[in-house]
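Only one chain comes next, encoded as structure tokens, the form predicted alone.
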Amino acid sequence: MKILLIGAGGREHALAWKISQSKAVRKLYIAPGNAGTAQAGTNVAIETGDFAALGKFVSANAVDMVVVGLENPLVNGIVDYFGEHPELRRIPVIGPSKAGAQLEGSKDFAKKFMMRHRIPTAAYRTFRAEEEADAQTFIRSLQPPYVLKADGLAAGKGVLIVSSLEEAFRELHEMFSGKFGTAGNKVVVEEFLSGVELSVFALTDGKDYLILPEAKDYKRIGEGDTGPNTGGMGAVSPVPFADKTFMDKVESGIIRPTVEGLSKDGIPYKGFIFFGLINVGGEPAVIEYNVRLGDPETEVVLPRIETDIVELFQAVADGNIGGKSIRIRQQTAATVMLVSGGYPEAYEKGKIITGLDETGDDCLIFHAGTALKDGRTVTAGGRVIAVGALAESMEAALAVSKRNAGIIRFDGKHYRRDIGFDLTQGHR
């Protein structure tokens, strides 16, 4: 079987590193791919948003499947573009149509599809620019925080919580004033919900699905979830509170009414679907759906998996994900996240990363925003790689992440040294 994988991040790294271990695969193409996808396969020079180029390269190569690591060529509707083609309408794409992927592309459409379908969430209201006045009339009627969300895809950004009245119309009137561009064309205004947050992922084929393991990441800049927010600077799994009693209701009252919704509405859906859930005194509700695999979280939950996942997808490509089962490992697995120094505001790209020779056998290492230059591997994003490792334990896999974190160089380099602090007694 041939592959190709889209995308060009640490997710698409450890989607690459997984599918290489696949005895079906015979050749996996990655488009862009990174320094670190070319050691799985065989790097692509096409931009993830050329759909033309990618069903050119996809009849070229006789390609047999297409699996979507990043979200922006779902919600423009890359399902749609192979399914309206004759010649890649054959292709099993991975990944949902336009219309499922407006669960991440639109706030204000997972809102509306959470309220229709009874799945827990918190409560809200949504607002144009010229509604300006009636929104800041909605805010003052909550208790702070206030939590405001871009309605479209703000490269994980578009999600403010403040603490102030001021500080919350300030933001409002510079989210409609193009601070996240259309994506701010809309905002919506939620009550903020209380509690610890984690991420589920389910695997579907749009009637039935698997449950991956769960991961919990961390989103500020700084030590002690400090700071701006940022694509996530490290995650763990598994988590230590979400056990069967709450995995159960995790199941039963928000993962089940979504795909079952899915297809009451007659949206197709095959495809992973990201849950991102905060635990209120026992109780999981939705803060948000993306439509495929998170990141840093993917480098945490594939390691975990002993299943192939080749096989996994084409169970989803046929329609028969409930006769598969899932096997997972009992152990620990941590990601910390080197960042470019300046992340997530102005950055340098182009330093020259170093070290990478010299981590433990123990480590896994998934390039986020690398590239070969010259024959050496220099930074080219925000976030440059996750340092990861699989242990008996979650302390025992933080040491050895953080470690090998230390190890790796490049001028400039962050990495917060307290991922898992809130899991873990006495770990800093």
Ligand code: AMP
Contents of the next structure:
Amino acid sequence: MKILLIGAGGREHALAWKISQSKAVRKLYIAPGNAGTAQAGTNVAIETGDFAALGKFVSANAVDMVVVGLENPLVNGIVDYFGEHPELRRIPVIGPSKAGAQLEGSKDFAKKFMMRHRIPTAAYRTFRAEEEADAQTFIRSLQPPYVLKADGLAAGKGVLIVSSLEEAFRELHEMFSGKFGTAGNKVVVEEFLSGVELSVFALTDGKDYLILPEAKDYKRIGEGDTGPNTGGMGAVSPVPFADKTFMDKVESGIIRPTVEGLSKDGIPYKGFIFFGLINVGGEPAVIEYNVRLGDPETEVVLPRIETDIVELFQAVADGNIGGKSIRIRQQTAATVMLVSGGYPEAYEKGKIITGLDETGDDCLIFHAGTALKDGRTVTAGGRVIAVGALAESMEAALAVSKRNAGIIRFDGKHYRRDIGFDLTQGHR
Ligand code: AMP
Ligand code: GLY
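Show the form predicted together with adenosine monophosphate, please, because up to now only the form predicted alone has appeared in this conversation.
Everything in the complex follows now, all chains and molecules, and the chain you saw is the first one.
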């Protein structure tokens, strides 16, 4: 079969790598892809938001299945676009409907959904600009730190955690004044939960689901989890504290009620659900939903999956995921993200990357922000390359990742050397 994968990051390179291993796949296209995806398939220069051009490409090239890597096209209704198009409606698209993508596209929608289906999450209220005074009163009733979330998609920047009332009021006002554009027309104010976070993923056909390996990502730029938030500086899977007792609670209290809730609400959903969870004294709660896999979590989740992922996608399309099982490797996967100097603030692109051909066969390299220019691989984003490994222990996987992270070179390269630091024995 022929598959079109949509996206251009490390997650999509990992997906392309995994999809290209499937016996069922004859041709893989990636739109728009990066220098790494070009090694696993054929890049196609179409932007991820251009549904008409993507649809035309699918028809013209007899593509059999579309896999959507990132949230924006899902929130903007790519699944509905294909479903309503006479020539495209029979092509399965892996990803939720526009209604389902609201789990990520609207924090207020996600909170209401969790309340309705009794899924544990932080207490909250949602306010509009004209309710600023009420929002202030609610914030006063909470303990610091204060959590403010722009309702809509804000490129991962819409969540603010501030320690003083003064700052909270100022940020609230700025959000209502358009700091995050229309995403801040509504603001969710919620209780701060204290605990360790992890990412859990399910693949659902809207009725049943399979649980994928869990992962922990490291969002801060600096070692010891310091400095500003990034898209993610590294990840590991499995997560030691996510033992059977904990994961049973996650499944019965969060995953199952979420899938059942979607079905009860009449929301079509055939794709991934990303549960951003926090462990509060052994009890899991939802911090956020995403409607796609995580990045860089995918770079450690997929190497642990032994099962042919296209077989699972086909089962999702057929509504038969309940009849499938998933084989998971017991080893540990880790990845370290090489980022551009200056990231997550301003950084330069176009730096030549060398050393890629000197890395060992024992590492897994996924390109996040790279491009091909005059036959050379150059940096094209803040997050540039995820350098990972699969090994018998987290320490062993990280040793391979870090050794190879040192071999790859580009001007301004930065990476964290302490990924997994809080998961080693004796830390807590
Ligand atoms: P989100 O974009 O919803 O993932 O939020 C970004 C980050 O903010 C999360 O990964 C958490 O670290 C933090 N966060 C969000 N909501 C809360 C909360 N209610 N309590 C504590 N931390 C939170
Ligand atoms: N690593 C977090 C995310 O993909 O949203």
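For clarity, a rigid core is taken as the largest C-alpha set superposing within 1.5 Å between two forms. It should be emphasised that the depicted structure is a prediction, and the values quoted were computed from it without experimental measurement. Numbering follows the first chain given and starts at 1.
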| item | value |
| --- | --- |
| Core-aligned C-alpha movement of E171 between the two forms, 2 Å or more | yes |
